[in-house]
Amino acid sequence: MSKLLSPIKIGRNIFKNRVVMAPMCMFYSKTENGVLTNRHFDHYVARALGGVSGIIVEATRVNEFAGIRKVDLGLYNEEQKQAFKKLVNRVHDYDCKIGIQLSHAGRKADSSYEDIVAPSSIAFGDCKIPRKLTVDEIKSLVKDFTNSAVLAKDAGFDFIEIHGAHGYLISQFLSPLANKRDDEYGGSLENRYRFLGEILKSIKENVDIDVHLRISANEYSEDGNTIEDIIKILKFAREDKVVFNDISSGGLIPNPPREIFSGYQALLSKKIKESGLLCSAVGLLSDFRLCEYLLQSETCDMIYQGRALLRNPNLVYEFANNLNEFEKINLPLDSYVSIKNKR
């Protein structure tokens, strides 16, 4: 019996298997209103039909000026919420959980924005130099994340994921590479965590929904956070009611020095799992045998799939075929017969 296709309970949600569609920016909106398009519906519903146990909607901006691109999805008004409600209902038709990644790009925001903000006035590579946020603006951004979380709950999402990775705004606050503040939001690890902590506390006080966190566990710089720092941050977040950790890496510096191979980020997941935290592994995990090994060896609790699902929306069916466990993903009989005949 495989672990890959076995259910798991995370927070209040039961996921039917361990394969989740990771959040991936697709820039499908084509307009600046942040509303889902038909292409978004096709994109996400196809993966739900394909058997994943969960989907995390791509980085979704918490206000009008927070996008990586101006055509990013948004969740800060009623029109956006109503469109997401329809998507959630469609995905739920396939016994699939769905969350949404709430994000602010900070210094990596679309360069055409007149005003780009960050914890400190330090540009990302050759990008536009951001303006340092005031304390009042930081408090306002906490309210923006909270408002988006409330709207996500109203839309029916099963959980939210706070984007604290890849060098975007929360990641910038957490890292000494981007945060050079000398007030209560900078300096010590506890102070650098403060912005994220205030977001999590505000969400907990205002909406009853499971909260997951994505984080870059390796910043690929000797001056950045260490894995021990990251584990401390994740334990702070657990105290603030984060129930699951989506482990990724990079994004704080351009072109980081790193060796990329199948499962390269799982080494980070293993250290975090060994610290007593629930976590995922992600990154070049298209081989079902490697995925199964990572779960069986207690390297992680979930497998997040990105590009592999873009190439093959029916990746879970393929895993089931290789594992001889079709019944675990409740395939329709005609699908079962057609795949079995190809063996």
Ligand SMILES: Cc1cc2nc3c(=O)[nH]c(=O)nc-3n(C[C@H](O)[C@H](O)[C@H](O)COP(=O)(O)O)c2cc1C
The other form holds:
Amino acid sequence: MSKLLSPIKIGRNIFKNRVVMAPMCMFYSKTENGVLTNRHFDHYVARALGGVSGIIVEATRVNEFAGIRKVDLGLYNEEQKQAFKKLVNRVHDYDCKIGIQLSHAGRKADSSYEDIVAPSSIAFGDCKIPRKLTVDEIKSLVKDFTNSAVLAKDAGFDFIEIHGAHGYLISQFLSPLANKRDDEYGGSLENRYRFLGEILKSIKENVDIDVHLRISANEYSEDGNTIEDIIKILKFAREDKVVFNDISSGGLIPNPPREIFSGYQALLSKKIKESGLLCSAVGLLSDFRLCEYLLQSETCDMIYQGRALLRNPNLVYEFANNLNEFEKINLPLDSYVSIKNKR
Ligand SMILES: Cc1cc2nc3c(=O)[nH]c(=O)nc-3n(C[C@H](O)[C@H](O)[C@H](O)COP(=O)(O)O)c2cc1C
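Output the structure of the form predicted in complex with this ligand; the preceding block shows the form predicted on its own.
Entire complex below, previous chain first.
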């Protein structure tokens, strides 16, 4: 019996297997209203139908100006919420949990926004130079994240994932590479964590929903956070009621010096799991044997899938076929057998 197709309880949610769709921006929308399109519906429902136990909706803006692209999805108004509500219901029809990644791009926001903001006025590579946020603006962004979390709960999402990775706004605050502030939001690790901590505390006070966190556990720079720093940050976040950690890497410096191979980020997950935290592994994990090995060897608790699921929405069925464990995925085998017998 595989671990890959065995259920697990995370926070209050039971996931029917260990395969979750990682957040992936699709840029399907032609408008800037942030509302799901029909194509988004089909895209996510196809993966739910294909057997994943959970879906994390792509990076979704917490306000109008927070997008990586202006056409990113948004969750800050009623129209957006109502569309998500329909998607959540459709995905739930297939016994699949659904979360949403709440995000602000910070200095990596769409360059056609007039005003781009960040913890410090330092550009990412040759991107537009951002304006340093005031403390009042930071407090207002905490409210934006909280408001989106409230709307996510109203829309019926099972959990939210805070985007603290890939060099976007929260990741910028966490990292000494992008945060050069000399007030209470910069300097020490505790101060760099403050923005994320305030978001998590505010969500905890205002919304009853499970919170997951995505983080870059390797910043690929000697001057960035170390894995030990990241584990400290994740432990602060656990105090602030984060129930699960989605372990990714990079995004703080352009063209990081890293080798990409199957499971290239899994060693980071292993260190985090060894420190007593629940986490996933992601990154070129399309081989079911590698996935099963990572779970059996206590490297991670969940396997997140990105590009392999874009190529094959039915990846979990393929895994079940390879593992010879069809009975685990609720295929209507009885009807298949009865049709076969009539031929
Ligand atoms: C088209 C595409 C869009 C992505 N968008 C996001 C995103 O919105 N948020 C995020 O945290 N990661 C994003 N990622 C990263 C994926 O979630 C995942 O971590 C990465 O692709 C590695 O996993 P894989 O090898 O299974 O694809 C994106 C990746 C791809 C390929």
